[in-house]
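Take a look at this single chain, the form predicted alone, given in C-alpha cells.
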Amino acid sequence: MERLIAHCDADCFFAAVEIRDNPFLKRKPVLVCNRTDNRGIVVTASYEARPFGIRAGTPVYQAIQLCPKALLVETNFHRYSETSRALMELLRTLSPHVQPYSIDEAFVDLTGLPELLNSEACVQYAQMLQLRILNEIGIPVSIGIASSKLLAKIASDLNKPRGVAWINETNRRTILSKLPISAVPGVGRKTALRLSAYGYTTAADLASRSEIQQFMGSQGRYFYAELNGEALSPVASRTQPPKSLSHLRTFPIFTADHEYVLSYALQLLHELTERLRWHEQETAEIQLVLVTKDFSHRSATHRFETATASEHILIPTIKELFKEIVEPGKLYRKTGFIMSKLQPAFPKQYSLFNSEKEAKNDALNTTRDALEKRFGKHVMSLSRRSVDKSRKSTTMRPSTAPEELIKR
C-alpha cells in the first residue's frame, strides 16, 4: 500500500503562542527575544513583521530601527513545550504513528484512510485538521502531504502561513522542478555549493539524476528514494532517546560584536536544554563553535563530572569556552553547541567535597522550573552580570504597549 504521510509545521510558532494568550497583539508586528533590551536578539517574528527585513537572530536594537511600532515579547519555552505537547497529543488522535520533529512540527502516518485517495480529498481532511488544531490548541499550523516525509515536508513550505499541500505524481515533477536544491531539507549550504558545481540546480535534478546515490552516498539514496515517493524513512512514533543534540545557527549579519556572539549562543543554549529536559536527559560533554566568515571553525569542549541539563551550571562553563577560542577583529557568521554522552536524568550521587553547591543548584533549578511552569517564564530568572540592575526579569515589554501588557 503506498504511504500517506503527513507533515504537520505550527506557523511562526513561538509568536503564535504569545498571540494566542494575548489577544492585543493580534495582526501587529510581535517579536519574540531572547531578552528585549538592546543587547537581545529576535528569535521569531511574526509575519506581520517580516516584511520589514527582521528575521530570526536579528539584534533587537536592528529590529527595532527597521519597525519602531514592533511589540517585544520575551520567551517563555515552559509554555511553548506544553503547546508543543498538547499539539502531540492530538495529533495521535488521528494516528498512532506521530513522530515529533522539533518542538513546532510532526509527522502523521496516515496510510490506509481510504477516504483520503485523491488530492480533493486530502486538501479537505487538512483543512479540517487545521480549523480543529486552531480551536482545540489555538494555533496556526500548515500541513503537506506525500508518500515520503521529505516531500511531506517540502509540500509543507509551499503555501505557508496557513497553506495546505498535497505533492502526488501527477504534480511533483513540476513542483520539484521550481525549487532550488537549497530549498530541500537536508541540503545546507555547502552541499548546495558542491551540488551546483556537478550541474545539480533544483530539487528535480536530485529526483531524475541516479547518479547522485553514487556520487553522495547514502544520503544521496535517501535523497533520490525520497523526491520520487518512496518512503524510504517511515514514521517512527516511538524513537530512541537521541545519543547527542546539537544546535548551530546563522547570524543575520556578520558580527564581530563579541557581547552580541555571546549573547546569541546563550539563547541556543537555552533552547537546547529545554530540548535536553523534553528527552529527559543530561549531557556529560558540551562543545562550544564559532564560524568565521571564511567559514573556518574554531571549538571548544568542557567535560563534566555529573551530567547536567542545567544553564546554572553551563552558562559560567560556556562564558570561558568562549573567552578561550573568540578571536579579535573576526567576522562571525554561525555559532551552536554539540551536546554528547547524553544519558537519562536519573537523580545522581553528589560530590564529596561541593555536594552542598550542587543540591542548591538542583533545588533552584526545580523550584524555578516549577514556578515558570506554573506562573510564566519571567517569576524568576538567573542573575547575569551583563544585565543591567534596573531590569525587571518579571516583565514583558512590547517596544510601545499600553501598560496592561507589562504584567502576564
Ligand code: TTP
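Numbering follows the first chain given and starts at 1. Computed from a predicted model, the values in this text were never measured in an experiment. The term rigid core refers to the maximal set of C-alpha atoms that superpose within 1.5 Å between the two forms. Compared with the form predicted in complex with this ligand:
- Annotation for residue 131: C-alpha shift under 2 angstroms between the two forms, rigid core superposed.
- Relative to the superposed rigid core, residue 174 undergoes a CA displacement smaller than 2 Å between the two forms.
- Comparing the forms between the two forms on their rigid core, the Cα displacement of residue 216 stays under 2 Å.
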Given for the second form:
Amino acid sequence: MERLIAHCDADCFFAAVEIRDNPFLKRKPVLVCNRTDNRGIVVTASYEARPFGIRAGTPVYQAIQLCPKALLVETNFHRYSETSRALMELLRTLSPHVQPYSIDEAFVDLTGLPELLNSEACVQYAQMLQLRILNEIGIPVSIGIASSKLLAKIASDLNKPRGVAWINETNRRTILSKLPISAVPGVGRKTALRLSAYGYTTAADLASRSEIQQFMGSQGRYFYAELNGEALSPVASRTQPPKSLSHLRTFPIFTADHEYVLSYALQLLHELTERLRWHEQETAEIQLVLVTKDFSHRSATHRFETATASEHILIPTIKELFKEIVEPGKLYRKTGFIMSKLQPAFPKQYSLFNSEKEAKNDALNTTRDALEKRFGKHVMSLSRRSVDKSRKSTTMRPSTAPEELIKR
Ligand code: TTP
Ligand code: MG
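Switching conditions: you have the form predicted alone, so give me the form predicted in complex with this ligand.
The complete assembly is shown below, putting the previous chain first.
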C-alpha cells in the first residue's frame, strides 16, 4: 500500500517559543543566542530577522551590524524541551506511528486515513493540524505530506513559514527539478560537490538516474527510492532509547578562531546534553570532532567511569579534548560530538571514591533543572570556578534576571 507520511517542522522553533512566552517580541526581528554578548552565536532567528541575512551560526556582533534593531534573547532549553514534548504528544493523538526526528520536527504515518485519499483533503488536514498546534501549543509549524519520509521532509520546507505542501505523482518532478541537489536532506556539501562533478545538479537528477544506486551504494538506493515516492525508510515510532546520540554542525564561514570554534562546540554540547536528558539517558563516552576546511577530521574521545548527563562534568572534559586536537592556523568548517555507551539515567550507583562529589553534582544539576524550569534558564549559571578543573569547589551564582535578558 502506498504510504502517506506527514513531516511537521516548527518554524524558527526557539524564537517561536520565546515569542509565544513574551508577546512583546511578536512580529519583531528576534535572535535567540547562546549568549547575547559579542562572543555569542545566533542559534535561530525569527522570520522578521532572516531577510537581513542572519541565520543559525551567525556571530552576535555580526548579526547586530546586519540588523541593529534585532532583539536578542538567550536560549532557554527547558522551555524548548517542554514545548517539544507537548508537540510530540499532540502528534501521537493522530497516529500511533510518530517518529520525533529532532527537537522540533517529527514524521507521522497517516497511511489509511480514509479522508486523506484525495488531494484537497490532504492539504485541508494539514491546515487543520497547523491550527490545532497553534491553538494548543502556541507555535507555528510547516507541514509536508508525501508517500516517503524524504519527500515529506522536502515538502515541509517548500513554503515555510506556516507552509503546507503535498508532493504527489503529479507535481513531484516539477518540484524536484527546482530543488538544488544540496537541498536534499542527507546530501552534505561534500557529496553535493562530488555529484555535481558527474552532472547531478537537481534533486530530479537523483530521482531519474538509476545508476546513482550503483554509484552511491545503499545511500544511492535510499535517495533514488525515496525521491521516487517509495517509502524505504519507515516511520519508526521509537520504543527503545537511542544507543548513541550525535550532533555535528557546519559553521557559516570557515574559521581559524579557536574561541569561536570552542564556543560553537559548547553550544552544540548544551543542545546534545539537553537531548540526552530528554531521552532520560546518560553517556559514558563522548567524542569531540573537528573538521577542517579540506575535510580532514580530528577527534578525541573521553570515557567516563560513571555515565553522566551533567554539563559540570562534560564541559571541562571537552575543553581538555579541544586543547588536545585543535591546531593553530587551521581553518575549520565543522564541529560536533558523538555520545555513546548511553545508559538510563536512573537508578544509578556512585563509584566508591567519588560518590560524595558525584552526588553533589547530581543534586546541583537537579536543583538547577528545577530552578530553570520555574524561573528560566539563567536564574543560575555555572560559576567559572565550577568549570575550571584545577579548582576544587563547585559553586553557583545568581546571574542575569530573566527580564534583563532581552538586551536590545
Ligand atoms: P531548525 O528546524 O533547523 O530551524 P528553525 O526551527 O529555527 O527554523 P525553520 O523555520 O527553518 O525550521 O532547528 C530547530 C531549532 O534547533 C532551532 O530553532 C534552534 C536549534 N538550532 C540550533 O541550535 N543551531 C542550529 O544551527 C540550528 C540550525 C538549529
Ligand atoms: Mg524548524
